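Let's start with one chain on its own, the form predicted on its own, as structure tokens.
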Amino acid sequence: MSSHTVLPLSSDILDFAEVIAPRGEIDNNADSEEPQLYQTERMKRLSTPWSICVTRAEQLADCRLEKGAILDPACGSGSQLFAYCAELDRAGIGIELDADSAVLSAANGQLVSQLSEGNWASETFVLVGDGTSATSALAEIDLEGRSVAALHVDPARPQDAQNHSLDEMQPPISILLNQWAEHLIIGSKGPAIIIDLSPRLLPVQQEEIEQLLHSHWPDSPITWEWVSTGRGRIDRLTIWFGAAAVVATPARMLRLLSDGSVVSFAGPRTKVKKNPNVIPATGEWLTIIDTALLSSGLQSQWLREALPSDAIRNWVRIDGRRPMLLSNQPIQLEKSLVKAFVSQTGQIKSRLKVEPSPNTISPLLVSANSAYLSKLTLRCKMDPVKQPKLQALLDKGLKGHPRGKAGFLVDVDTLNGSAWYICRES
């Protein structure tokens, strides 16, 4: 009895997909150049944005892959798999345990093929079944031996956990590698493997993944990739291994902008150090940075673009959701790569003499008025009960100054305790 059901890409599969996830319910922009993929609500939450899929496909196209198919043994909606297929003009193999998801994936493959050039679709299949049953899956589409040029997998994991372990991933990475190792084409740098991981994976768990891969292919290179959409967190963490990695490039950062474009840069990772001896002064600049930048370890490359070489800069906060940089010169926001990782930046206009709270609103408004602000946004640690009350009082107290500038209030831990600063945006 067959353990996999084969779904070829064809126009017929679109009718079945329409029943599962009607296109009338898809809320993508109809005028967008992106393919309007079939997705359930859960798929929409978990799927990689199409622009990131395309960027990754372009990165893989720059790698020297051997001839063979692209495999995704837990393909979900298939968006990343078919971006690879379209960009590289290679056949794809998608495997999905859930039958409805597999139908949607095959339909999405058909949609992408209609918008792309090449002949990859005729040799591309989606299989319903277990993604770890390698030999069985290949037999269903008349393939055998080493026929996989690149393996990409985004394992499922619990959505409500603050931290993830490797054992929670489905299909398990260790079983997946054991089952597919003999079917991967081995180039001079080893097989091409790309694994999406939880962005909450701890450094020690990242090392476990490296050790697991190197237990099979000890000398293959690794490139770690961080993806951010600018919401103060890491959205995706991915390991590129072997032929998919870039030699001497251990880290890469992708930032998805609001217009759908992507900025990226790469290089060696460095550790960021906080300077506890620095006390911000009036006239200097405080900048809140996307936490994904520091997580990637690529902040040194970013700083070279963000500030002139003669600028004095110090990290005054390196953890939490609001890492903060102090500099004696303004950040060069005209550069898209720089602006992409800046949450807010402004010049220090004053230091508060009292802790901000609803009870100290009067001196706070005096300082904000002195800085010619029409709005002051709280960007500091505060009692969650007091924060909305204070923000409402600030909004009310400053609404009579419509021609003023926008500003923000931040807290900085110094050797003498917490200090609060009003900053005016340029």
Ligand SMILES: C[S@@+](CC[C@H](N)C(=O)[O-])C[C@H]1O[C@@H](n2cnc3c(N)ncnc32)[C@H](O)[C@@H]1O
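The structure displayed is predicted, hence computed values, not measured ones. Think of the rigid core as the biggest set of C-alphas that the two forms share within 1.5 Å after superposition. Numbering follows the first chain given and starts at 1. First, how it differs from the form predicted in complex with the named molecule.
Assignment of C-alpha atoms to the better-fitting superposition places L286 and V227 in two different rigid parts for the change between the two forms. Remark: the rigid domain rotation between the two forms, smaller part against larger, is 9°, computed from C-alpha superpositions.
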Contents of the next structure:
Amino acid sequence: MSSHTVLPLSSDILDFAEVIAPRGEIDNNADSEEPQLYQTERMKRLSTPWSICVTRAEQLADCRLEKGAILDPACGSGSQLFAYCAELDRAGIGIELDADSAVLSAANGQLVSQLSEGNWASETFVLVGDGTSATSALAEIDLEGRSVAALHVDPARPQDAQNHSLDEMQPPISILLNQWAEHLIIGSKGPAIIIDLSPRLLPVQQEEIEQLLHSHWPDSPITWEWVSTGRGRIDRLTIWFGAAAVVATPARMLRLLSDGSVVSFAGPRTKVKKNPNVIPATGEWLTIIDTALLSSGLQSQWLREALPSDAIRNWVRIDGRRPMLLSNQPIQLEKSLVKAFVSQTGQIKSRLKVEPSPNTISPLLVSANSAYLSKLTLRCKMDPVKQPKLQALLDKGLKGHPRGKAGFLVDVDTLNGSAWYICRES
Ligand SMILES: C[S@@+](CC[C@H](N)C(=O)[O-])C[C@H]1O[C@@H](n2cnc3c(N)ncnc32)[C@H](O)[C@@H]1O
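Could you switch over to the form predicted in complex with the named molecule, since the one displayed so far is the form predicted on its own?
Below is the whole assembly, all chains and molecules, this chain first.
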């Protein structure tokens, strides 16, 4: 049986944290509600952005949890754990193998508690030790039996996340569940469990994790959650299980915006299909979409918001970095949920008769000029040597039209080969 060292939240712990990872000058920006947490460089890489922590805490607050503590058995900086504690006003138990990280985590708990109302901090502890040693950890803080109302874990993952198995995560999920199962409080939907997983988890591994959870609690619901920060990829994939899941909601997407706010939507996952038969026409709209949307399978939900119900639309590309949608009506960019997944959208002004290259700059400039563009950005597949040359020629050639609109040039694979389109943004 391994032992744990208990770190209560107190102002004394801040002094220890200051020695391990000084916070430096604190920016007392009155507008920011984000606590300035203690973090080493390693923790910064691993930790969940504060706005995501808060959004998740709000989501968990909407779930019906039984009475009991929130547990994070691999708590790192503690940001997610303490966001839950503050939002739900519940005691937290954080466990962290690395002693320095555990001290910083306890200090972060203290900082968050100073900014929040409620009495959760007096019953909240960070333990240094192994998060899989459930019974001994609880004994250290005088708890036993079923005392955990929600378990959240964000295990450390190997760098080469694509090829790793579930049990290479630290702590391993199966051991964690085996050890904690008897300490989780079971409500009508089962226990509340939230597990952060690699965003690159293969579908077969996603199934594996579902099976693992259902082997303990067969009838509990599941909601998968994708988080994107808009860099064209999924940043996080999380499974919400049992009392933490939303019934009949298999998937949810969170998109963190650059101003720190979060937009979210949920629903069933659907398969996206490309229509190889459509040929874009002048006057229609081409929209380059964030790949994260298609990875989540929630594109049908998004489309419902993005276009009027009578709009005709087709996916003209579904793979690679630039999935593309063709529609006969403009995308409703005024909705933040819609805009959040649009990289670029514009009305087709012309189809090029020649392949874009530095040698075809003259006809390209004629087309760009007749579309009243002051800028034309290349968004098409192109030889990486030719691409910057052509972009420079376009920039130079359109410099004399400062009052024009911005546009972009895309390629679409049709049944007859590639076709190139100039689109004007509105
Ligand atoms: C991905 S990080 C957690 C990050 C955390 N969610 C945050 O926002 O800071 C995973 C953490 O698990 C810790 N860890 C790995 N194995 C553990 C174990 N067996 N018991 C407790 N902690 C463990 C690592 O030291 C690391 O800090």
